[in-house]
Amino acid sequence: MAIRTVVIASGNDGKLAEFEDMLGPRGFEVRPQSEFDVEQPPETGKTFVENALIKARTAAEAAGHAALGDDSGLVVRALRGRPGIYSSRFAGADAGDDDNIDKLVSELEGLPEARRGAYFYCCLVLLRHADDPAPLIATGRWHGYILESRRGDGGFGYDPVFYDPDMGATAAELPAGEKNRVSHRGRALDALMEQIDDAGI
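What would the structure be for this chain alone in the form predicted on its own?
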């Protein structure tokens, strides 16, 4: 049976806007979990996929619709993969984007460009219903490196300091449509759509 309504298991306004831009034209009715009073569950997983599944299942149970869980973050090689699953709270539980960026830039201070490599990682989990035994799981990566200072006013999170050499811009400097085309989330969503088509959902 085809899925028409997808509840996005996130309270991040930036992510919600990106999913609306990417899923809306594909014929999906995208609804935020806030419409169903879904409380954000504790992210107790040790990996992106575990946390994405926790989010999707919580939203599917509360909303009674298919739910899409997203767990994503920044992986920095020089920091042995940090901030990773803790990207949104790298500088503390109540940290904002600027706090997290400041901590990241501080920890990389003095490192040359060659050692500032990083990638954004996204894991998407789609549950057709809360008890779906075979969730669809897709991932995407966006490679670049971390700048020493911010550039650009768009995006969210670490976008102002994440530089894509192929695009010649930070994530925060790219127009939304261009960012969605090349980003980790866009790539994961493309892979998920292939699975949806293959499964005849």
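Positions refer to the first chain, counted from 1. In this text, all values refer to a predicted model and were calculated from it rather than measured experimentally. Only the largest set of C-alpha atoms that superpose within 1.5 Å between the two forms is called the rigid core. What changes on going to the form predicted in complex with a further copy of the same chain:
- A displacement of 2 angstroms or greater separates the C-alpha positions of G64 between the two forms, with the rigid core held in common.
- A displacement of less than 2 angstroms separates the C-alpha positions of R187 between the two forms, with the rigid core held in common.
- Comparing the forms between the two forms, the C-alpha position of S34 differs by 2 angstroms or more, with the core used for superposition.
Could the form predicted in complex with a further copy of the same chain be given as well, to go with the form predicted on its own?
Left out here are the partners and the other molecules; the chain alone remains.
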């Protein structure tokens, strides 16, 4: 079943450009869901993969094309996986990045470095059509640990307190290009492209 058009189930222009860069050269026509009548679905899943599926399925149903959904967030071991799928609303429905970081740092207060392990996680789901029972699923993890205070001005979300010991920097201190190469999102995209090439779709 050849896919020609892929609808991106996201309103984020940065993501759209990123998918275009990866999928365009592989012969796909990438279109934003804003071109179609897609109502933003409630994210009722308990896992990243379920939320990515919900987004992709809503877009595939509305557009009548293949659709790519994504979901991502921060998983902290000492918090049994939290903030997880609630990463962007950890400190409440109207919370901003600073509120979420403050809450995270406060919950980990006093823990030694060895117990501050965390990873950013990204899940991508490519549904060939709304009823596809076997979507391509690609995940990426970026391992590091949570600092006690912020470092760096770049990025967004939890980037200023997420420290990657291999890079010797927080996510907010890395240049965008370098961050894309090592990030959960970059790894998930690489894994998805590998699957697309393998599956010959």
